[in-house]
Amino acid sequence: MKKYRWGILAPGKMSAKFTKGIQLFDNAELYAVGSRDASRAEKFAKDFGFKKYYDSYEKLAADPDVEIVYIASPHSHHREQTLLCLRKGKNVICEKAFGLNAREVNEMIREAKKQDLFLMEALWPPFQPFYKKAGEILNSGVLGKPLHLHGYFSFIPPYDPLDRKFNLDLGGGSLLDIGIYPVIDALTFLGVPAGIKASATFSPTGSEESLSAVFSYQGGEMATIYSSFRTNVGIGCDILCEKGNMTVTRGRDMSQKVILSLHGEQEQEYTFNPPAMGYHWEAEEVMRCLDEGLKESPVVPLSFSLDLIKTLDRIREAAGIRFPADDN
């Protein structure tokens, strides 16, 4: 069995999160960590018992050694450090929002078909037990059609100015962050949607604060969108079928749960809880693809972000929502 050298770009709160889960696999060595911040390295490659650290990011990339890299940074950096990757001959594995627009995400597929490397968008709900026992249910046909999907997630996090979460340069807001998710839902469960409406509130530093959309299909169904960073309402979507209605949600700390309604019926519930919260099935997919010869995930195809991707540019360009970085 091969074993893959990991490298981590931008160690903070999701790195740990990931490299968690990379640990449960024999055949994943963590290798690396490369940070701006020299004791913020060191710091996370003794925690978490890497071998090697550096200071920058481009010293990362360029160890020869480093044969995945797992980049957490802000969605601005996004498109830099996967190029800068890739062009170093590493396979990469980047948080999502893949980029801040459908043109930066175009330019690193190019690039990873260029390399002929492997890339996949970070995308936690594709590998979860209770996003595939979803599927399975409206699979089955046991709900009739979806009529109706809404999608929420919200929290109210400290205002900081300077926080990736209201800096624009960095591409904050709650649409990327987190808002991203319910939209993930709607592609998932309903395909692209035919046509778009958002509009959205801002905060002081003029980035989307709170944002609201409606999706409709050419088969009729509809979807609602929201995220939010001025109230709490959690995570989750329900669907609303013919023959009953479906919810799926999760924790915070990523427990899961499906909820069935058939009309009529008891209603019933799936619960499940995977280990280090379930990031290491994403670590497990890169992998089983390298091992297979594949340069792009089955399970979230380069073609998904891209949908994803224009998609979320749709919703900016209806509520109003632009970056700097739009105008490069």
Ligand SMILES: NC(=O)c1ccc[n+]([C@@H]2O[C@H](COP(=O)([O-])OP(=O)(O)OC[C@H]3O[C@@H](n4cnc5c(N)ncnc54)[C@H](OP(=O)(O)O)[C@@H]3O)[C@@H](O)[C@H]2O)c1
Contents of the next structure:
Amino acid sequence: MKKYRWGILAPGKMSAKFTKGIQLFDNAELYAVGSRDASRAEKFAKDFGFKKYYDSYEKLAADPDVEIVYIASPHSHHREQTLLCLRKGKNVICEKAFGLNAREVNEMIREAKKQDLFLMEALWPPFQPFYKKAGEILNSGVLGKPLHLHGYFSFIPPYDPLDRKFNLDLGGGSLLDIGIYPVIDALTFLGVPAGIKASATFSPTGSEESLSAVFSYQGGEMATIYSSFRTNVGIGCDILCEKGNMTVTRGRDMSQKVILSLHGEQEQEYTFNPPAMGYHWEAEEVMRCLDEGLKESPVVPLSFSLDLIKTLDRIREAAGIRFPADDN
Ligand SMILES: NC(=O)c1ccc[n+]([C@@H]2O[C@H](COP(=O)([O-])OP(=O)(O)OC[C@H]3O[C@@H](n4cnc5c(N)ncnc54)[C@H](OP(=O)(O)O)[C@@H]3O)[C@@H](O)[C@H]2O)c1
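Next, report the structure of the form predicted in complex with this ligand; the form predicted on its own has already been given.
So here's everything in the complex, that chain up top.
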């Protein structure tokens, strides 16, 4: 069994969760951590049992023994850090949102192809049992044609103009942080929309803090997307179909539920509580793909990441949401 040496770039909150997933695999070695700050790198390495730690991302990428890098920095830095790692010969799994806009994501994909290396956006939902269950139910035809999807994600973080959620320079705003999930729901269960209308409200920094979008489809289906840092509605989507409805929800602890409600029948509920909050499946997928010589994941193909970022760009255009980096 081939064992892979993992590197963690930007050891923050999400890296801690993801590392707990990597820890579950015998074919994964917690090898090195790179942070802008030496003491943060050292603490993270010691907390999780990494062999090495570096006080810069460049040093992490330059370590010839690192084989896979997981990137979990603010959205604004994904492009630059993915390019850095690819150019140093590393396979990369990078957090959502993959880049700030389609131009950045295209550049990352071009570099991966040029270097002939593996690249994947770290998207959680496609690996989860509730998503697979929802897909199976829709494909079975029992609900008939889906006509409307209402997807939502909102919570109330403390306002901090420097935090990546509110700082425009870091790609702040609810859309890329949490609104991306109902957009993934719509792309997965209905496809790429033909038309998009959207509207947003903004925080004092100018970052978007609440977003509503309406997707329309050639076949008459529609989706409404809602994300916000001003309300606390939770995370999920309702899929309204000809013969009944399905509700797909998850808790902040990543516990998952699918509720199937056929017209005139009793509800059926399916619940799932995966280990490591379900993040381990993304790590497993990277190693499985590398074992098989694949440069991208069939579960999260790069074409899906491109569809996703193009859709996010269209929403931003419709709602008047801009990042300084859009002008580069
Ligand atoms: N898949 C999921 O379920 C999920 C959940 C939460 C977040 N995420 C994603 O994970 C990524 C990181 O989120 P997080 O909540 O972990 O972020 P975070 O804890 O705020 O920051 C993560 C790391 O990024 C670096 N960083 C922070 N502020 C920076 C700045 N101003 N400039 C440059 N680098 C900075 C720091 O690394 P250093 O130690 O090197 O300074 C920090 O430890 C985001 O892309 C987010 O969307 C995904």
